[in-house]
Amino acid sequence: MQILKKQLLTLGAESAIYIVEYWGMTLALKWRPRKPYIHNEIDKLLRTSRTSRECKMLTFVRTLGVPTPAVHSVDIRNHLILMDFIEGQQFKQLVNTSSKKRITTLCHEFGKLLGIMHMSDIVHGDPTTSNAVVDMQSKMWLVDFGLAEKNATIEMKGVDMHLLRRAYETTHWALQETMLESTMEGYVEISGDDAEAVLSRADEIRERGRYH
């Protein structure tokens, strides 16, 4: 890829994300540098498997409904991905500058993007206020899916609401409490009955964690 210009976003312990001038367009492009302390061959294979499927996962959840950036070009060999820039925020940064009712309708969004990947047996992996953008319109995104998977169990969404309570926890504790209970509105308002089974999972996985 010859980028025009190009300047660091966000550098991350798994990938560093730059805003570059390509085709004409502002776009981001992602790329996940090899780790020293991984041995080598181990390091490539998650490296190219991540890239892999984040790339197909980023356009099938798209079909679903789910905002995130379209993929414009991969180079799996280097691990990079090119893909539309979505100016706004981290949900996470808004947090601690916005109104609790702003925040309450961002978690209940946040909710229903997730409910809808799940009622498609969909997983995003590492659902975190660090993975989704706000964009200056106030619609919220959904990023780095390096770690979903398709044909989820009832498993593995507990995991990811599980991990989606901890992140709250751990990262916004004052308001913990609100945000959950917004996120879990607005994913029972999707998934209906089906969200009993997932959030007692996901209960069950984080009394596990307790005794362990």
Ligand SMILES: Nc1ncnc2c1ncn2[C@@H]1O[C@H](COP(=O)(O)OP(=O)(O)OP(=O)(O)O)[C@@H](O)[C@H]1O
The other form holds:
Amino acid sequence: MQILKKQLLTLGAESAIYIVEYWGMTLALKWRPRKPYIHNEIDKLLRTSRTSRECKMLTFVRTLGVPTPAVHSVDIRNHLILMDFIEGQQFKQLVNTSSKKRITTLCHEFGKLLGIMHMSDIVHGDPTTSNAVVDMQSKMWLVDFGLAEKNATIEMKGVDMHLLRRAYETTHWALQETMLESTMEGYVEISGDDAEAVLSRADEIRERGRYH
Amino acid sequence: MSSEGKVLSNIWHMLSPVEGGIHPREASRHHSDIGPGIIKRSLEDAGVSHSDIQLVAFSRGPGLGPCLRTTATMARTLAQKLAVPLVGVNHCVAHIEIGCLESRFEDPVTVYVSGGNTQIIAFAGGRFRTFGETLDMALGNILDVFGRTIGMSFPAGPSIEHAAADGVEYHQLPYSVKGMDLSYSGMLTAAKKLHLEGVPVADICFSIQETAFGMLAEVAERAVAHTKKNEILLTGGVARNNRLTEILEGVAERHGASFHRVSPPLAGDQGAMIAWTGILQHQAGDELPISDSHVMPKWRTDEQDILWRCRF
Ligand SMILES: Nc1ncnc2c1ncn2[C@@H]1O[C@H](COP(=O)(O)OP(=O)(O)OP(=O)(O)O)[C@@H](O)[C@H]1O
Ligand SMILES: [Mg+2]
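Provide the structure of the form predicted in complex with this ligand, given the form predicted on its own shown above.
Every component of the complex follows; first up is the chain already shown.
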């Protein structure tokens, strides 16, 4: 890849995101670097499979109508993905600065997007407010599909909804009830009768890991 | 425990379960049999008399109901006899607070791994919140169960670590991370299968450690990246493992965080952590009337307002 200017946007748990200039466009470059403290074979396998999975899923869920950055190119060997840079703010950050009404609207949208994916048997795998970006037109985009999976079962969807709830609990504790409620409204709006089985499974999963 | 945080005595006794794990009734018998003796010995050890005791703290949960009730009864009796306040402590919170006392950490991401727990906990919005946890079995339990199938004695963690040191070949095992949660049961099944296939024990132990600890490191790392905290505390019985420590040190280094592994006497379950947390709680004005002092076997970490940490 021929990249001219590079600027680090974030250092996440498994990747670094750079903003790059590429043929006159501003794009995001996601790089999964080696982790020397993880066994080399595991590390390599994870970086490779997640890079490939992320590319496929970003592209696939777009066809369902879930806004995701378009993938421009991928370099599996070096664990790189070049995609559209979404100019905007992390949903997580927005929650701290927005009115309750705006937050409710955004949560509703977040729920709808998850509902759309679940109806096609796709789970996101890490549905937190860090992994949604809201652009200047208030449009919500989903990112970070390295843990996404196809052919999802009720159990996998239940885990997704459990993770979402926990993200609200740990990160948006003061607003968690309102946020959860509007997210569920959006989710149910899309998934209708299918929602019940998933949501009751999510409750069950929540209790499972706990000390007994 | 002194109110300045000095451990005067920390006597413990662990029930070694026979085949099939711990039975609640057997365990509570164990508690009531040896509890009074331990209290007596710890007073002697600490060189203090009954009249020096100013506060009685007990573990109120989470845990096995019968065991919690047995020790709660002892604590109530003691508090009433001595006419001192009673404080009910959350077991998981106590693990974190004793670790903070030892490390002088202020606000860590805590990786709490034991036979019954695998949790990533951090303080946020007035409470300790579970950011990630196992969706099925606890890490310590996985090690013990696998150890038992290959004939190691309980607890098997140390034997597995020992065997893993001779492992050379990595055998791929299911790696299952879901956001900040993880799942170990698939890995256990696959490891048992490798054993049936005749793969050397050292290699299986090595592969289990690399896989299980790798998963744990990933969720811990996700919590650190997410909370932007700059301290990582490793506690619980499995904190003894050197390979796990090494991996988490790597995580800390990558994120510019400090790392501390709680020393073995304070990392496993013991009384000093309950006492110390009781002191912190009492200093913040907490006291439990005997009439309200029922135990809470399912007490979740995030259900308690952590009044003594409101400065964060
Ligand atoms: N295409 C993009 N356009 C704009 N911002 C992005 C884009 N991709 C990622 N980001 C931002 O960078 C952050 C990290 O990206 P991402 O979640 O993909 O990395 P990660 O390392 O997998 O994260 P995690 O820490 O959750 O494992 C996102 O939370 C988002 O704010
Ligand atoms: Mg992310």
